[in-house]
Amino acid sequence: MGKVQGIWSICFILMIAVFLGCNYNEQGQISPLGKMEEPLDNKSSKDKIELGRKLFFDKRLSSNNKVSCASCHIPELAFTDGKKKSIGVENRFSMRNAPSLLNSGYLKTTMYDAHIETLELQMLVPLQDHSEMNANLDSVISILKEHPEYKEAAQTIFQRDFDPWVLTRSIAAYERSLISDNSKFDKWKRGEATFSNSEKRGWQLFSKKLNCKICHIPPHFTNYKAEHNGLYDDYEIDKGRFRIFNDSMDIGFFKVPSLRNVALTAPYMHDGSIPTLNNVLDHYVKGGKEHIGKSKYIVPFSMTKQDRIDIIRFLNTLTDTSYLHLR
C-alpha cells in the first residue's frame, strides 16, 4: 500500500506540475525559473533548435564572412565575449557591451533599451547593423540557402524554401534552449548543496541588508525592466532608452540584467566600463553619480572588506556551465 501511494503522490506532484506550466531541466527536475513561453508560430523542436545552433555560428551571416553570432557571445563565457564592446566587421566597435543569452528565452523585451519584444526580431538588429554583421538580409539568405543542409532542414522543418522566416525562427529556437538553472544557488535551494558561511552572509548581504534583489530578483536575477543605475552624471555618449522613444524621462534607463553566470560576463555595464565585480560594488557603494533619472534606490552605503569578500562568494554561486554541452 505504502509503494502504491508513492506513486500516487509522485504523479500528483507531477499534475500539479503540469498544471502550474512548470518546465524540467536535464537533470528531470522542475526548473526554478518556471514555465517559458514559447511563439505560438515558433514551438521548438530538436531540429530546429539544431539547425539555430548552425547558423548562430555561421559566419556567413556576416558582410565579409568573419563574424558570426557566436563572435560576441561566446559559449564559455555564457554568451558574452569579454570586451567592453564588440568587436564586428571590418574591426568596427558595436555600440555597446554583449548581454549574456543564456535563458534569454525569458525575456520580456530584449535589447539594452528593452523595446523589441521577441528572440525573432532581435536577431535581425545585430545582423543589420553596420558595426556588427552589416549584412543585406536578401544577400544573406541568397547564400545560405543555396547551402544543401539549410535547403533541406528548412523543407523538413518549416515545409519552405530557406528565408528570413527560417533563419530568424531557428536561430531563436536555439537561444531559447540556452538555459541555466542548475547553479550551486539552485542546488542549495534544493538542500542538495551546502553554502559555505561567507556565502550564506552574502546572500543575506544582497537579499536583505542591501536589497539588491529589488531589481535583482530571484530566480531570475533580474526584474526584466529599464533602470537608471547612476553610472554617470552626463549621457551625452549614450542616452540609453531615450534614443527609441526621444523621452527625456528614459535618459540614461538602460535593462537590468541577469545577475546568473555575472562570475563569468565581465566587463560590467551596458558600455562595459566597469571591469571587475570588485569595481561594480565600488559604484553602488558611491551611491552612483548625480542623475535627475537615478533610482531612488540607488543611494550611499558601507560596505565592509568582509562584506565583499561574502557578497561575491555568493554572487559565483550563480554560475552555471551546464548549459556547455548545446554549443
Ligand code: HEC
Second form
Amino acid sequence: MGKVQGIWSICFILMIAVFLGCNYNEQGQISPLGKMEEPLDNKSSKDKIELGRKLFFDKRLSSNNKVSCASCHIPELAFTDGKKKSIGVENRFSMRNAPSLLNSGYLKTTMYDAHIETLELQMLVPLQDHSEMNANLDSVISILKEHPEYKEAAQTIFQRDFDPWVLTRSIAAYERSLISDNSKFDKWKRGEATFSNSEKRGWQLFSKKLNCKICHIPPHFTNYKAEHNGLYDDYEIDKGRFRIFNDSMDIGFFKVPSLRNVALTAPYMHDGSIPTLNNVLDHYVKGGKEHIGKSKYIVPFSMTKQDRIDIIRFLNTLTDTSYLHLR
Ligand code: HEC
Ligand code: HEC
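Switch from the form predicted on its own, shown above, to the form predicted in complex with heme C (HEC) and output its structure.
The complete assembly is shown below, putting the previous chain first.
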C-alpha cells in the first residue's frame, strides 16, 4: 500500500511540474519550448507588446532617423538581415552578423559573446553603438516622449512618463512575444505531419550519427552556451567571448545560434563568413580548423552526397513562418 501511495505521489508531483513548466503556443498546444521566464519587473501584456512593436520599427531611435531595430532584424528573414555584417547609420558596418530574434525570450545570455543577461539591457547596446543606431539615450527619450501616442501608452501601461524604463521594458516585451515553435519538425513530433524518408534520415544523422545535437540541442536547437566550433585557426579579427573577460581560454568561443529557421538566416556564423548551409556542412565535415580551444566534438567525418541532401532537408523542416503575423 505504502509503495502504491508513493508512486501516486511521485506521479502527482510530476504532473504539477509538467503543468508549471508548460507554455501554450498560439495554436493552443503545449509549446515544445517550455516555459519562458519573464523578469519580475516586466510582466508582458498585449498593450506593452504593441508599444514595443512600434518602437522596434521606429527609425527615430537612430541618430539620423534612418535605422530602426527592424533594419537589421527583418521579420521575413526570421529577424536577421541577409547580410554578412549589418549596416547601421551612415552605412557603417556593425561588428558581426545579425542573429535571429525569434525565441530570444529564452536566451540565458545575449550576444555572440553570451554575456548580456537581459533583453532590457541588451537593447541599449545597438541603440548607442556608433556603427548601429548611434543614438544618445537622453535625446531619443526627449524626442519620443513628446509623441502623443507614446506619451499616452506610457501612462496607461506604466503609469509614468515615457522614459528609458518604458523604452527598454516594452521593446523587451515585444521580443519575448516573437515565438517560433510550429515548424514542420514540431508538427511531425506531434504526429500532425509526416517526414519524407530523406528528412527522417537527415534527423537521424543530425541527432544520432553526428555530434550536432551536443551543441544544437532540440527542441531549442542550441544549448544557449558559448562553444568553439573551430571556425578559424586564428581568431585575430574577432576573438569572441575573450573580449569580455580577457581570458585566453575564451578565444574562439561564440554563443551557439539556434538552428530554428536556419534556412532563412544565411549567411552563417558570427561574421557571416559562410554563405550557404552546404558550405556550413563543408566546415563540419573537415572537422573545422585546428585551434587549441576547439571542442572535442568537432571532428572530421565522412558524408555521402545523399547524407548532405538529407541533413539540409531536415534543417529546412525547422522553418516556421507562423510568427509573421506578429509583425
Ligand atoms: C545595425 C544593425 C543592428 C541594429 C540597428 C540592431 N541590431 Fe540587434 N544585433 C545586431 C548584430 C550585428 C548583433 C550581434 C551582436 C553581437 O553578438 O556582438 C545583434 C544582436 C542582437 C540581440 C542578441 C541576440 C542573441 O541571439 O544573442 C538582440 C536581442 C538584438 N540584437 C535586439 C536588437 C534591438 C531590440 C534593436 C533595436 C533597439 C537592435 N537589435 C538593433 C545588429 C543590429
Ligand atoms: C561544439 C559545439 C557544436 C557542435 C558539435 C556543432 N555546432 Fe554548429 N555551431 C556552433 C557554434 C559555436 C556556432 C557559431 C559559431 C560562430 O558564430 O562563429 C555554430 C553555428 C552553426 C550554424 C550557423 C548558424 C547561424 O545562424 O549562423 C549551423 C547551420 C550549424 N552550426 C550547424 C551544425 C551542424 C549541422 C552540426 C553537426 C554536423 C553542428 N552545427 C555541430 C557549435 C557547434
